[in-house]
Every structure is written in structure tokens, then in C-alpha cells.
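Just one chain follows, in the form predicted on its own, and it is written as C-alpha cells.
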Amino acid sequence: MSGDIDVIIIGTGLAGLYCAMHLRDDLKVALMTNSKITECNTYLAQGGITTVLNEADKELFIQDTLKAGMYKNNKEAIEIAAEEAMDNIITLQNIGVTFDKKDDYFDFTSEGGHSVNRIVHYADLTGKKVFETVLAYVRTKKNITITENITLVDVLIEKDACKGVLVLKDDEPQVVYSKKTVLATGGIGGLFKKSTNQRILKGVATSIALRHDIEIKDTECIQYHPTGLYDPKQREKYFLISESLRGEGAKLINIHGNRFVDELLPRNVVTKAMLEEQKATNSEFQYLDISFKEEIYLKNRFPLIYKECKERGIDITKQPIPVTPVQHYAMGGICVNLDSQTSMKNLYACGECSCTGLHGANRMASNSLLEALVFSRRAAIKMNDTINEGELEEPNSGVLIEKEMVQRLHKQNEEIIIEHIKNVRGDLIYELVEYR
């Protein structure tokens, strides 16, 4: 597979789609994903998207994000996110995202780590709504193609510059050349025995970076979400009970019915308290109780959570929800600058597979979709401005695409990232799947 492709984007979550949406109409853009287009973490996101209310809120947002991130953040990335947040929310609204409203303006809510209500949402289906709206917009652009079921194996490199990607399509190796390449491949949850993530997300971008000495950052920073739905029959992919329930007043109680933590503290703090409480009470879970709210309110505000819990025999309007911490997000990844450029020429990274430094050591709730919006758009703007500086040239040396070799590289990707996580987070060894 070759041709005059200007930009290849691997990944069709919000970061990949939103980047494509902002590329110039005269550029030929190829979006590729390793499964069905909906199998991304954006589609699962429930809570909402952080924004900044006004000039006075900017400094408060910066301090909230720094505190949640244990002051390991890149402050300049936070400042950019604060400056550009509302503009991106308005862009989504203009293309059809109907965020929940109150008195003809956004119905802001709060979640862990936020000092004020500043999160926009669409019930508890924010990610799905945003994803479907941006995808519909991207599909109207004639310069963009979307191809499913393509597996990224490696990037093509010559003279220390990325020239495209090596992929498997229908189990056959193919090379795709491009002027610019964007990795938006998502997180690492598929490497964990218990995660809220899509199972196909296995850190391939970081594996490739490790193989080629592309700079990475903060890969030891792995977040557990406090409230995965506890189900003793559940294996691997856990249903997330959104932090927005706690933002709307839900209380965490132990198996004896006692509250033991401030529910709106940052995720790492709440998770630590929950694990300590489980040990103290010899239990595998706690309860999250919001049943004191009006039934009609809960059904309208949290329709997905109500439905999923009801199918498991739990009526959130009448009883508490059993919950337990579960792997959720990777703060680290491929190190990028403020325009999402990696240390390799012509290679960009956006979304969870990247590390802008926005999150520091611990992501504040609802900052993930914000990061995807802000920094994927900045990547597109940078490519729009620079892509004509050089014409597309296929690598002079050619690319060996012997099938067995490519399949071996593909297999090695999972091994590389699992061994890396074991090295940087030895305490999580038994949480990881075994590679074969």
C-alpha cells in the first residue's frame, strides 16, 4: 500500500479523529485502526470534559491539575490547556455535540480534584456522544479515508525521520508511506488482567518508541480508577462507575456502611484509601451510594450506569453499588512537545499514548478528553503549516516485509511493553497479562 498520502493517523479515538478534522482539506489523510472504529476508550468515557469557566478560573484549574498530578506536571502544558479549553468545547458544540444545559448555558459538574464545577457533559455518555459527532463530521470530508482492522507493527525510518508505517492487513504485511505520521493508539489497559480499557489497547506506540529510542516519559505513572463495578464473575474489562456520581454527591462507604474518605480527593488518594480499607475490613470491595437522590434524576443523569447496573441486578435508585479500584489510565507515553511532536522528525503522538506532561503523576478527572482535544488540534495546525516543506519520498533503501519477520515484530511489541512496565513498576508484575 503506497501512494500520495500526506498524513497517516493510527487510531480513531477522539485524538485521532479530532486531529484529522483540523487538517487542511487539500491534504490526503488516512485514518487507520486496529479493530472496529468504536473500540476505543473515548467511546467508553462517561464523565465529561474539563473546561475553564473564565479568566479567574484559569489559575485555579492550573493549581488543581498540579496538585492532582503531584506537581510532576509540565506547567506550560496546563496553561495551554486552560487557555484553549473553552474554544474546543465551543467547536464541539458547533458541530453538533449537545452538552447538557442549565439556564441556557452549560450544566457544569465537578469530579475528583476539581475545586469548582467546570466539567461539561452529555448525561453519562459524554465520550460516546463526542465520538459519534466528531466521526460524523470527519466522514463528510472527502480527503479523509478510514480503514478498520489494520494492525500497526512499526514505523518506517530513514535518516532519523519517520517515513510512514509497517502494518498487517488481513494478516499480510504492507508498507504505507506518508509525509507525516500521527500515533493516536490509546493506552495500555489491555496489558492488565483488570482494566476499564478496551482489551485491544496494548501500548503499541510506546513499544515502537522503545524499539527506536524515541523519547518516552513518565511510563511508571499508571492510574487506577477508584470505582470499577465489582463483580466476582467479571474478568479483564471492568465497567466504569463514573467519577461524576461522586461529583453529584455519591458517598463511598465500607462493607459496614461507614464513610471513610473524602470522595472528591484526587483518584490516587481515593484509591489508596479504598485499598487500605479493603485490607482493614477483609473485603474485596466498597459501596458507592447515590440512592438518596431522586429516582427520575438518577435515570436521566446516569442512564448508562443505571442500565448496566440494572442488568447485573443492582438498582442504583434503591441500593449502593459495589465498587473496587481497577487499572484505568497511563499518564506517561511518548514524550511530545506542545505541538505533539515526538523526538523523531515527522512523527507525532496524541491522546493517551503521548505524554504532554499535562497530567503529571496522576491525571485529574475529565482532563483526558481535554488533552485529546487541545493537543491533537495543535498537532494538526503544526502539520498544516509545515507539511509542504518537503515532498514525499519513499525510503531509498526499501523495506523488508517478509511475512514471518513482520509477524515476529508484531509479537515482540507486547513483550517489549510488558517487560518495560515490569522494570519501571515492579509492584504491578502480577497485575499484568502474560505475553505468548
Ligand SMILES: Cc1cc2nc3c(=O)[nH]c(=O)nc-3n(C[C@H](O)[C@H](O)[C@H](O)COP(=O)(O)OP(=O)(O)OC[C@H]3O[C@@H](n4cnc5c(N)ncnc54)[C@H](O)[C@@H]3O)c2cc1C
The other form holds:
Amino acid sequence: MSGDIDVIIIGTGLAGLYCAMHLRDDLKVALMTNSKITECNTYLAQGGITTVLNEADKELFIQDTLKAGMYKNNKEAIEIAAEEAMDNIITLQNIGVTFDKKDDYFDFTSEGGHSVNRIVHYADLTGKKVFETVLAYVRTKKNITITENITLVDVLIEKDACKGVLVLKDDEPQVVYSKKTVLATGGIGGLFKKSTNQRILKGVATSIALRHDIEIKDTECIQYHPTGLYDPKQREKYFLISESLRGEGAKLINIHGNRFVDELLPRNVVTKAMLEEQKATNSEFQYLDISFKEEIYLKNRFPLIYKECKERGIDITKQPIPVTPVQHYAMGGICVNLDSQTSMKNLYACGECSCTGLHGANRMASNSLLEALVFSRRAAIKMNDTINEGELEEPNSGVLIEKEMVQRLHKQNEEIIIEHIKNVRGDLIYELVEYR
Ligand SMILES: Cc1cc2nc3c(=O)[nH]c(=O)nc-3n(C[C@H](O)[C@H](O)[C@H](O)COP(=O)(O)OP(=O)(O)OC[C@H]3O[C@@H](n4cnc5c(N)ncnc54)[C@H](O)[C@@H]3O)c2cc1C
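Could you output the structure for the form predicted in complex with the ligand, given that the previous block was the form predicted on its own?
Next comes the full complex, and the chain you just saw is listed first.
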């Protein structure tokens, strides 16, 4: 593949696309993804993106995020997110994201852990809208190429610095050199039987980090979302019933019709209460009820959830929705600094595969897209400022790649991360796909 690429970005979710969007126009940027471009978690996001309303809300947002994260967070990362949140939302708006409005300003909503309404959204299709808008913008840039169906297998390391990536394209290995490499490969849900995530997301960035002793952090912190749509026959990703339903007043009730938890507590607390209630009532699910709201309101505010449930025979305007906790998010990943730099020179990571420490032990709702925006832009700014610095050594172009060896590494990636999860979260072993 062409040897004069400045920045390779692996992953075309929000983190990868938004990073590319902020790189200098004179840099040659290659975005790559292992699947169809829409097959990312960003596309699925429903609820919205956290922002910070004003100066007074900054401290409140910091405290809410710390509390949800059980004070395991990196406070500096939260402060930066608070500082830069609205600027990024305005950038999205300027390129065409039409967030829902009320009285000519954002129609802020709430979700678990937030003490005020501060989440911007586009109905319950926020991720799709943001993804399509940023993608359309990136496609206008002549310096950026996007290639689908390229699978990252490993990073190339020479003299303790990243020099590019080793990938599989149409099952054939290829080496791609670059001055800077960005991993934006998303979460780990594809390894779990019950997850809201796209099935192709299998934590490849963490596997690569483990292989090369690149620092990782908080990988034991795996979030379950309280309200996956219950379906005992589900073998693909679970459909998510967004937390914003609870933000708009939906109630959780057990199979006997009784409430048992404050619905707006952080996700880990609600999940724990649900699992205990399932044991106590000998059931595999609870119900989430929002049918008391007006039909027209529900159809407009939650068009995706209304449609998806209707197709499964559930009318959310008339009946409660069966729900159960499912794997949803990885708080941990490749450890990065506040400019998204990893412990390996010239290697960056952003989005869900990275760990800025913003989320601590438990992510507060709608903080993931915020993190992807803030820290992928910071990565781009850092690269813009430093890419021409110092002597750049030419990579050793004689890297030997044998197809069998690359395929073996590819297979190993999944084995490495599974082994790691078993070590750090022994309690989740039977939740993994390999125990199906
Ligand atoms: C159903 C659902 C609803 C959500 N709702 C919200 C919400 O309302 N608000 C919020 O803040 N967060 C939400 N989240 C979380 C949020 O969507 C994700 O954390 C965020 O989109 C991650 O963005 P990303 O760019 O890091 O990863 P992704 O968007 O998942 O993109 C990852 C990319 O990496 C590529 N990739 C992976 N492995 C490889 C490989 N080996 N080789 C090449 N490419 C690879 C994928 O193909 C993809 O392009 C939700 C998540 C889900 C699943």
C-alpha cells in the first residue's frame, strides 16, 4: 500500500471520523474499517451526547461523572470534557447535525446519573444522525481516503515507535506505513453473548496493547446496560431501550408490577438491583413502562424504539417493555494521556478502545460520544502540531509478512483478549460467546 501516508486511523466510528475531520488538510490521511462503514456502535447510539450547560453546571457535571464512576475517574479528563463539550456540540451543529430544539435552543434531556437535563439529542437516533453528518463532511475532504473491509491485525513497531499497521484485506496481509497511527476500534461487546454492541467489535486494540506491552487501564470495568430488550432467542446484538426513556419518566417494574429501584440511579446500581430482583422473583426480565405518556409524544420522541418494539409485537404506547441487563460498554482500554497518546511513540488511541479515565469504574450515560468528540479532536490537534517535528526515520521496508503468520496473529487477537477478560473478570466467563 502507498508508503506516504501521514496518519492511519483504524475505525470509522465517531472517534475515527471526528479525528480525521480535524487533521490538517495538507496531511494524507487513511481511514480504515474492517466492515461496512455503518457497522459501528456510533451508528446505534440513541440517547444523546452530554454537554455542559454553563459555568455553574461544570462543577455539577464533574461531580455527577465522578459519582457515577465511583470516584475512580481521572478528574483532569472530566474537567477537559466539561470545558470543551459545548464547543464540540456547536461544531457538530455547524456541519449540519440538527439536534432537537425547544424554544430555539437545545431540547436538553436527562439520563441516569445526571442531576440536570444536559443531554443533546436527535430524537432517539442521535448516533446515526451524528455519524452520517460527520461522514458526509469527511468525504468532502480530498486528503482523506476511506477503505472498508480492512482488518487490523497488529501495529508495526521499530525502535520502540509505531510505524504503521499490519492488516488483512480480502484475507491477504498488507503492511501500511504511516508517521502517526490512531486506534479507534471501539468496544468489546462482540465477545459477549448478550450485548448491545455490533458483533464485529472484539477489543482488538487491547489485544495488540497486551501483545506489545503498551499500557492498558481499567479493563476490568465492563458496563452492563440495565435495559436491553429481553429476547431469550436473541443471538445477534440486543436491541437497546435507551436510558432516555427513564430520563423522560419510564418506570421499571418487576413481573408482579411493583417498582423496586430509583430508575435514574447510575447504570451499575440499577443493573445490580435488577439482577437481584430477577433472583428474588425467579424471572429473567423486568418491565420498563412508559405507556402512560401520550401516544403522539412517544412516536415522535422515540421513533426507533417504537418501530423496533412494534416489529417484535410490543406496542410501547400500550404495554410495558420486557428488559434485562446486557453488556454495553468498556470503560477501560489503551491508557492514553489527555492528548490521546498511548505509551508507544507515534501511536494514539481514542473513543471506546481508549481509556482517558473520564468514566472511572462506570460510565455515566451519554458521556461516551462526548469523550469520542473531545479526545479525538485533541489527538488531531496534537498530531497537527507535532507531525513535522524531529527526524522521521524511514521504516524498514523489508518487513517479512507471511500469510499464515498474519492469520495466526489475527486469531491470537481474540484469544489474548478473552484470556485477559477471564483473568480480570472471572465472574463474567460464562457471559462470553465461547461458552455458548
Ligand atoms: C446501542 C447503543 C446505544 C448507545 N447510545 C449511546 C448514547 O446515546 N450516548 C453515548 O454517549 N454513547 C452511547 N453508546 C456508546 C457509544 O455509541 C460508543 O461508545 C461510541 O460510539 C464509540 O465510538 P468509537 O468511534 O470509539 O467506536 P465505534 O463507533 O464502535 O467504531 C469502531 C470502529 O472500529 C472498527 N474496527 C473494530 N475492530 C477493527 C479491526 N480489527 N480492524 C479494523 N477496524 C476495526 C469498526 O468497524 C468501527 O468502524 C451506545 C452504544 C450502543 C451499542
